[in-house]
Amino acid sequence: MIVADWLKKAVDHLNARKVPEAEANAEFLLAHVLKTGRVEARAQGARALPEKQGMNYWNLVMERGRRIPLAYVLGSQPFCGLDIEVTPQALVPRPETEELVEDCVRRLMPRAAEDLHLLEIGTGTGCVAIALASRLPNAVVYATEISQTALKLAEKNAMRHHVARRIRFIQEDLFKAGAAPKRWADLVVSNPPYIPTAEIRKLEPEVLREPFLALDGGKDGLDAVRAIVASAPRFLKPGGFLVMEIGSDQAAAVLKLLLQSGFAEASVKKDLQGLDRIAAAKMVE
């Protein structure tokens, strides 16, 4: 079979299983098999695909047809110009989280020449910590994660992108009581679980393949956000920033939490889709 026939067969298979953007998915999978770009893969329509490559391609197509996230099928996801390895043990990095990184960098760039200390709560694949370390060469990032499997993945990604020496990965639950105040961080960042428990079952099948703990924000979606807002003052220096990704309908509730906890300059920024997404505030001097 030629490439064009494989593509048509793949698109028909994915459409029959209601996979969103079936044509784009089929092309991304083909590009992965051919080790080329998506446009280049599509341009090879008249080329005969060797049997081994064809079977490899079809196996990937069937896996995607089972509504396994494309990033899990491919084994990686682009993020802030980096290629991040992903597995089903960690949340797939998303475009809106790239905006979280950009907001952090914007706030710290005036101090980029200084020695900066950052704390990420819930690092997952490590994508945020790695992107920040890559963009801020004088920063040391402390990245925490409860899941040991996810932590090992994050460490692997950090080594792959040559920033492992400036990221300290820690298996820890920062929300446990009794930790002594330190106030050493210039910035605390997190993409916490913020989906209300009852809403999770309504999500796309692909999302349901991702770790439940990385999605479940409790009854109102704010359990982790509350814990972070309460914990961050233990770590933030006066004048330091707390920056979080939040649900699009949570702005008012999160702003109230920030102000009640003594933060100043609390704000919520919209993402590129026009949805409330990035909450930030400054630690009182």
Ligand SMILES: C[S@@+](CC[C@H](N)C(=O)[O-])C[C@H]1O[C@@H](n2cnc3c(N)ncnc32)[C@H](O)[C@@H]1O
Contents of the next structure:
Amino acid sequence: MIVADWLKKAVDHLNARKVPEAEANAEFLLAHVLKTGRVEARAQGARALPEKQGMNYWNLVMERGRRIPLAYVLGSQPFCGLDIEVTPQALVPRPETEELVEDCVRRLMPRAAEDLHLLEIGTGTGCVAIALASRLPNAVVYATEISQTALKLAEKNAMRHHVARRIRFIQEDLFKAGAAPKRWADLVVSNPPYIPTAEIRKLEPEVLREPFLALDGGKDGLDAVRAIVASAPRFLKPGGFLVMEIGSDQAAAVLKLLLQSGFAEASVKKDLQGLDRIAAAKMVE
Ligand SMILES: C[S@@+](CC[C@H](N)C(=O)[O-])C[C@H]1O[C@@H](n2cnc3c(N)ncnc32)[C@H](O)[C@@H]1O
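Having looked at the form predicted alone, could you now put up the form predicted together with the ligand?
Next comes the full complex, and the chain you just saw is listed first.
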């Protein structure tokens, strides 16, 4: 069978399984098997695919047809220009979280020459900590996470991107964060689990393959946000920033929490889809 026929068969299979963007998915999987880019893979339509590669491709297409996230099938996901290894033990990095990183970088760039100390809460694959360490060459990042398997993956990703020396991965429950050395951080960042428990089962089948722990924000989705807003003042230097990704309908509640905790300059920025997404505030001097 030629490549174009395999592609058509794959698109039909994925459409039948109601996989969103079936064509793009079929092309990404083909590119993975051919070890090339998506456009280059499509351009090879007229050539015959060797049987072994054809079987390999079909196995991946079937996996995707079972609504396993594309990133889990491929084993990696691009994030802030970095190739991040992913497994079902950690959340797949999202495009909106790139904006969380950009917001932190914008705040810290004027001080990039200084020795900066950052805390990330709930590091998952390590994507945020690694992107920040890559963009801020003088920063040391403390990255906490409750899941030991996610932490192992994050360490591997940090090594792969040559920033492991500047990231300390720590297993810690954000709800039980112990007495920390006071006010050492220039910035606290988190993409916490923020989906209300009852909403989770209504999400796409792909999301349900991701760790529940990475999604579940409790009854109103704000359990982790509340704990982070309450604990961040213990870590942050005066003038330091707290930056969090939040649910698109949580802006008012999060702004209220930030102001009640004595933060200043609380704001919420929209993501590229125009949805409220990045909450930030400054620790008072
Ligand atoms: C939404 S994911 C974010 C992962 C990654 N930082 C990213 O942006 O892709 C939230 C992360 O918080 C972790 N987490 C959940 N509950 C936690 C807790 N009680 N203490 C520490 N980390 C927790 C999850 O395991 C998950 O990795």
